[in-house]
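The chain below stands alone, shown as structure tokens; this is the form predicted alone.
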Amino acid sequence: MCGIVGYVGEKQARDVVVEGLRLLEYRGYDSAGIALVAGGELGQTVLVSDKRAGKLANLEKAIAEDALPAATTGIGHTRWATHGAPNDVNAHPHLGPQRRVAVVHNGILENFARLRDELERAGHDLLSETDTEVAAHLIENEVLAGADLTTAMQNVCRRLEGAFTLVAIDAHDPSRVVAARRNSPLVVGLGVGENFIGSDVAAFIEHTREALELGQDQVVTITRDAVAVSDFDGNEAQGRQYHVDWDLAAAEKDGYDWFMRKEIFEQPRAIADALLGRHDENGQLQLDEVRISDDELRDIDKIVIIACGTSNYAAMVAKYAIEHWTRIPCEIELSHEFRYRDPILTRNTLVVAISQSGETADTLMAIRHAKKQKAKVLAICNTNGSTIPRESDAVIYTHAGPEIGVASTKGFLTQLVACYLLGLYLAQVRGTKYGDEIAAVVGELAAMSDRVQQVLDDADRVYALAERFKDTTSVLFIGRHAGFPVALEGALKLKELAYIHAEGFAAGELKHGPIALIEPGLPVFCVVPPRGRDQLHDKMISAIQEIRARGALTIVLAEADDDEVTPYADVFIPLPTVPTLLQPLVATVPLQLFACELATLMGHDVDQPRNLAKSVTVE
């Protein structure tokens, strides 16, 4: 996944592009680069470019020391490496052999090896290991043969296989930037006397909040005063214009040291926003978009929830809720494994795809496989107009707002809210719960914003815990029922941010092997179910006693007045009293705070953990 910016207008393109890259650096930070169409010595326009391995600051330092010339047309890129090591040579933009065309790219060109061989046999000398350089050479070939940049892009895109966003400029035509998309994010920013290209609206939100959503297999040409959209065959096409309802302040740290910490503290508001507008005029639950009839939903006999990473843990919680409220059997699948095991899907299967970005490549490929099998697909997503929602039969948007930190926090909690809403909506349609029962759960969900704020108000307790364990090299997490996914998510956050050994287990699994890991002083986070689930509660206390007897240091997350478990807690983190199924909304928050603070104390970059990117747009 990479960050892309393009600009044509009256401002200095260098400044616009670099600022856009700064707002997109969370999308990739292995390298950064810029290319401009600037005036040459003989009055002709020429390409000027600079690119540097490492974070954007390296590029900014280079162009500050060797200033780029004035230009009003440019493109830029922050890279998360797929083909080729993250170094200066492999950084984008890539140029054609005569420096006529510059290209930046997000995604993977699956047939690049064959195309590269074709170019090399034709005498082209490719300098990098990337698939992107192949596209630059192919587009420049078309331009040198007489095609304008738009036609050249269309011609080349018809030859490409895979998922890609391509953005190009031509040294002889400073009036335009041309871009194309297939299975990869791309959005147009609509200005006055200027227009923008971005892989995310954050690229241009400082300049305009009017955007144009592009469809699949489309090419867009922007000039100062116009935007033209076509398909890959050159036929005129239309995008969908929309207004971005958040501003630049939403993408700034607002006084926090990390975007992630800011986003953790935004979670009460995010939960409230995720619940807005969920009722129709008759008080019935409604989703954002539904192209599945109630009769079809009543015929659903199996639900398969597909997701990756943190979203997969939201899926695990969803299984508990949906099966409890609807009695429909649910399966949980990792998106990248789903279609390769030949899953059994029918017209009566509902596939639920959870993706923060809506561009997760393996989840996208999985839903396409599901649709080929005639299954219905519902998306849970945070990004309006992204590919997965557009290709689904129904959508629940999480309305979390921009999440800049790579490690998901408010994205995860709002996914949980969306999963609960889905379960209740299905119960409403299928009649497995009465209306007053559904209303009661929705009321409990609405109260969760305040409950999460209660946990955040006690953040100093968790920060002190992080200080105590800043030299630890291993942490375990255990839970039961809906607390098990919370344990997995807590472990993932530590792996992502602190780079230490961390594992989550179902507490009942301990005696089947993992208890061998317990040693004196090992910190173990224990997520205890509310006392309303007496059997689970008692069994969790037994598991805590087992590990404590072997020297583990127990950090217990339980209801604030749970006197039954406090004797077995070396450290007690109180949680508000909430229903068992909703407990992940409050129990996850201390684990987020702990991971963020521990990583900070260890000197790590919390917002941009090593080797990770915000959204995985390659399979």
Ligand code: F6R
The other form holds:
Amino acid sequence: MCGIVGYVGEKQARDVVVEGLRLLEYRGYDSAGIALVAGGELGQTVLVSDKRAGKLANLEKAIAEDALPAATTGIGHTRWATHGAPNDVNAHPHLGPQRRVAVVHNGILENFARLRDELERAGHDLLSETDTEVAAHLIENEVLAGADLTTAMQNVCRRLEGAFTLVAIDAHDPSRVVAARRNSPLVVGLGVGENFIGSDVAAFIEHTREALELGQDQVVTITRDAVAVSDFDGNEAQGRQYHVDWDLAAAEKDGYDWFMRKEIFEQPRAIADALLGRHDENGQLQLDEVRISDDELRDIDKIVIIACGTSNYAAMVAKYAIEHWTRIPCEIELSHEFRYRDPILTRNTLVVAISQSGETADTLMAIRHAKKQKAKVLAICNTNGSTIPRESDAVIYTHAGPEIGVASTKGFLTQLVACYLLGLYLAQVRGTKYGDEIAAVVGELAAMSDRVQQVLDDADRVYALAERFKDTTSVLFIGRHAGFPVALEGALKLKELAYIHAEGFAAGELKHGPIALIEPGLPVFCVVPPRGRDQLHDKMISAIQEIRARGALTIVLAEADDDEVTPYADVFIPLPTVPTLLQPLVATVPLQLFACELATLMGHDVDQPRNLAKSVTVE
Ligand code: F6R
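To complete the pair, please output the form predicted in complex with this ligand; the form predicted alone was given just before.
So here's everything in the complex, that chain up top.
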């Protein structure tokens, strides 16, 4: 949820930290702050700090006007508010009462009220409403009692409950930055003569592509030349080192006005990358990362797919595809509902967790519940080294590259590709489809990059539509079968970015109630299945006729040569001809473009929509 950065090295810590925060700002933008260990007037080192409500730009302006002193050790934070309003006081870093320790935090300390009470009874005066300030006071207490910062962090972490990444510096020890994690992301960047802490690798990708992933309940101490990992009891521990396979250019806008627009246009490449190396020229699938044996896959008698938000719509599409290809019953469930309904799971249940970030707390808690019930857990994830794949039995990475725009786009399309691959792989292993049938679908999948490019080449048509509807206050989306989740995704994108009323419906459900919403001129996007599935196609046309008869303005997405539906389309958006199950890959793209363009025309910040953050690391 929040973005955190830590640095110790030879460069100006202020610049490294602010630049890191810029690349992490997508994680939260309610406030930003920085703290440095700098030289003091009497020769000793002191903490200097600045923090401002609002976006990082406010902090940058403040520190440009009142330059921070030179320092080579520092931490920074960009916030998505949980405890306390997004104002200057609640912004991080939080300092101990004697300004000896500064702390930044991502997560929620669940026992903070009790700890705060204990501190207040001991005479501490807490200035903010945050849970984080409690951690700053506790760590400072330990340091003032003689502990070094690493030991202080270990001692305090043993007392904390909930989810947290904490990063701390000590005014009297400029040589180190100490961080800890439980149920919240933290990665170390390994440099030469310098080391870094980040919520994710974007924080330091400009400086190094060598990273160290930390395990659960671990503390890390970075100095210029060393990185030491321990558990909360101080026992030596190991992280896992890996090389980051993308660079700064991938995390920059590359000439686009928004990261989101750039990421929409990257989708043909992202789809190709998601397929790369996963099938041979005969369409035979090779999913080496699925570390669940073929025998175990043959024994699976139920699949449960868990996810939130857009990833949940990928799960809905996956259900249609996986059940069709494998005949294994497949349930889908929102992660936050899953573990509270006592789901029936056995050793033969495969739980598939879909998460772009790999850090969504609801999904993480759901997979832990599934593992306790002995189910096998497979993650579909975009973020190498994140918690969800690390805690799963197997993972299919989506290889979309960094997704910075808060609204998911290429993350979603590549999740779909990974779900299709999983379904086809299960069909291959279990023999529920012939090899040539699987190869035919794999061939169609391989052609999807070009098909998506075709839709993108027609973006101006969608932009003109956004111009036409820029004053609209309500939009509906309808679809059937695999087009239903596309409708939901189209509505979600519009809610998130344009802040207008948008609803997605299964077209068949309209006449059971929602049709009452139809009024003259209301724009309704209609996702029409390809004509191959006659019944579905015809039923969709009936739904379009019904809403048009009541005055709605129909915006029809259908195969380019579908002349059966064109008479009922006020606006027609042509789609390439593809199999029904794969149609979400092309049908979603105009809806992404529409939301992005409409929000731009309305003057909204497309990459950082209000109240949202990229990864939801609190339950
Ligand atoms: C919508 C969006 C969110 C995420 C959801 C799950 O555009 O991005 O709905 O899809 O928060 O996030 P992940 O996939 O990271 O678990």
